[in-house]
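Presented as structure tokens, the chain that follows is alone, the form predicted on its own.
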Amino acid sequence: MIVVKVGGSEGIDYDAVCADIARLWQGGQRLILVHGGSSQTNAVAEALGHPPKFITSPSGYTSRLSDKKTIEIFEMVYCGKMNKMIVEKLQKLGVNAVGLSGIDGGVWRGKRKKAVRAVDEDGRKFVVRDNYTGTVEEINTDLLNMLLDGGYLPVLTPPAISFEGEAINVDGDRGSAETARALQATDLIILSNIPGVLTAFPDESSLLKEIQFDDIDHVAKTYAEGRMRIKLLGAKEAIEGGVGRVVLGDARIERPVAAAVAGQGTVITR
């Protein structure tokens, strides 16, 4: 079992990702695809007059401020435009893909964080309320396995559903990690618009090819820029949960998934 997560930043080649997924699937590889949609969501939010806002936690992780209007935009873009675009591409390639958000069938469940601590640019702490965010804590593995056993490829995306039945914004990398753990995946592949962890960002020649589990926190604090910190957190959680290997790879190349499976990118193991 492989779980593949492809991000939503600019520059990602979804045609290449889907073609590679199709090759692996038709070759008998059991897998699940998770995707994001941040770039498109930002554009739609701007167009709708509700521009995106971001907050930073005291531990240094940046996340989207998610009020109810933002969740509605999320559902439009992630569950609608992005999810169905990817499912259509896979169907055209002969893969019987099924698009699901974390809400559908309670695939991803978690607790809503109704109050979130954050820090401003001057390091002052404050509390954000009326926020619809959370963390994936439970996976409906019965539904996912039923689809897989029936020959369907699940294509998953945030939001998730809270234990109280509310849509919540969750991080896709960490959701993928929890999915990989719950399904006892051998590999978690996380693809983005850079080749992996860069020790001198944005210099792509500074790619860090290997990270040992015990060094993840040090690498995150020393080298990780932007969203890479939370990808490393997801990698740590996946390996803690029993996933054998996490590869942070490049979604801009011709065979992105196969390259990551072959070890191209940043490989994280125990």
The other form holds:
There are 2 protein chains.
Amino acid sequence: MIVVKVGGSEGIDYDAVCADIARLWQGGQRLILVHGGSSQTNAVAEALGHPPKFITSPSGYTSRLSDKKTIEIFEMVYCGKMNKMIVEKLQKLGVNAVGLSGIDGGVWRGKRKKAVRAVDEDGRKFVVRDNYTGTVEEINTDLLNMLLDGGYLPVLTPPAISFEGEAINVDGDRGSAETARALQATDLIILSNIPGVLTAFPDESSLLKEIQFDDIDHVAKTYAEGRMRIKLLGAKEAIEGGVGRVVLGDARIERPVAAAVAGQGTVITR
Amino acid sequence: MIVVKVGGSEGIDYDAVCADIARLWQGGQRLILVHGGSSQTNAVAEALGHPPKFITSPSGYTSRLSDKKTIEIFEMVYCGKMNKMIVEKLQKLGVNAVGLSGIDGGVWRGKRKKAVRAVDEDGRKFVVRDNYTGTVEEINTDLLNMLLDGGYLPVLTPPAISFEGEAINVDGDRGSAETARALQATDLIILSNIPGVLTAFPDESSLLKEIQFDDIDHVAKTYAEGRMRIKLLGAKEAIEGGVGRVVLGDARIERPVAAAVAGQGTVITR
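Having looked at the form predicted on its own, could you now put up the form predicted in complex with another copy of the chain?
The complete assembly is shown below, putting the previous chain first.
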């Protein structure tokens, strides 16, 4: 069992990702695909007159400010545009994919953070309340296994659903990590528009090829910022939970999934 | 087994529909919910600078001109905004709903009409080619039954998928009819923003309370226009295929599904 997460940033080659997923699936690999849609969401939100806003937590993580209207736009892009684009590509390749958000069947459940602490540009702290965000805590593995056993490839995307039944924006990397953990996946592959952890970002020749589990925190603090820090946090959670290996790989290359499975990128093990 | 279709026109009370669906489901009724999203799609398409266009067939049916960009917007609204809104409402009511488009798991498969004949305002015929439309011909009842047996309520929406693996715009009423037929439903309930077939549209006191199967064509020709003609076509296909009863009901009232099940609206039987 492997879980593949492909990001939503610019430059990602979804045709190549889907072609690779189809090859693996048709070769008998049990797998789940998770995807994002961040850059498209920004563009659509702008066009619809509700431009994206981001907040930074006191510990330095950036996340999308998710009021009700933002969640609606988020669902349009993640669950509508991106999810159906990917499912259609896979169907065209003969893979019987089924797209699901974390809401559907309560695949991804978590607690909504009703009050989120943030810091402004001057370092002043404030609290955000009209915000629908949270973290994935429970995975409906029954539904995922039922689909897999039935020959369907699940294609998952945020949002998740709170224990009170509200759609909540969650981080897709950490959702993938939790999914991989719950399904006891051998591998979690996280693909984005860079080759992995770079010790001298954005210099791609500074790729860090291996990280030992015990060094994750150090690497995250020393080299990684923003999105990559969250990926490393996800990697840590996955390996702590029993996932064999996490690979942070490049989604812009020709055989992105196969390359990552073969160890190209940043490989994290215990 | 019943199939409930709720339209996408203005005035529909989705809270009331979902509350009723939850009551039926929690009372042990096996059911599938199908929904539309037409008016929202028009609004979003306008906002995104790709205003909707409609074409009229030589036999007088109106349909959305569905180029690739329109299909993408269509998916954003039907599969993103509307589908997840409904699934979230049901989840909040304790129903473990799973939203699916016709693409997912090939739930709705059909032939793409690569060339569509249309007539312009002056009655001149022309052919449209950059158009992704079709009609639902095959239902993946295995997937639907697997979900139902697992305790999940399927919430279905267009588009469907062509035999070549392309997303195609299909009529939701006829898709519901085909679904009800394939599942040998006892009832097909089609709810919209009018009370049923009106013999003097838009006078709601002119509701036609019953139609015998053999009279459908006559009624469609005499009283019904546009959307209602398609609903009657769907009703005819459903009953021909073995569905016991079709009720065309009102989705603007307080207990819309229960009322229709109780026979309020236009009841069509053999």
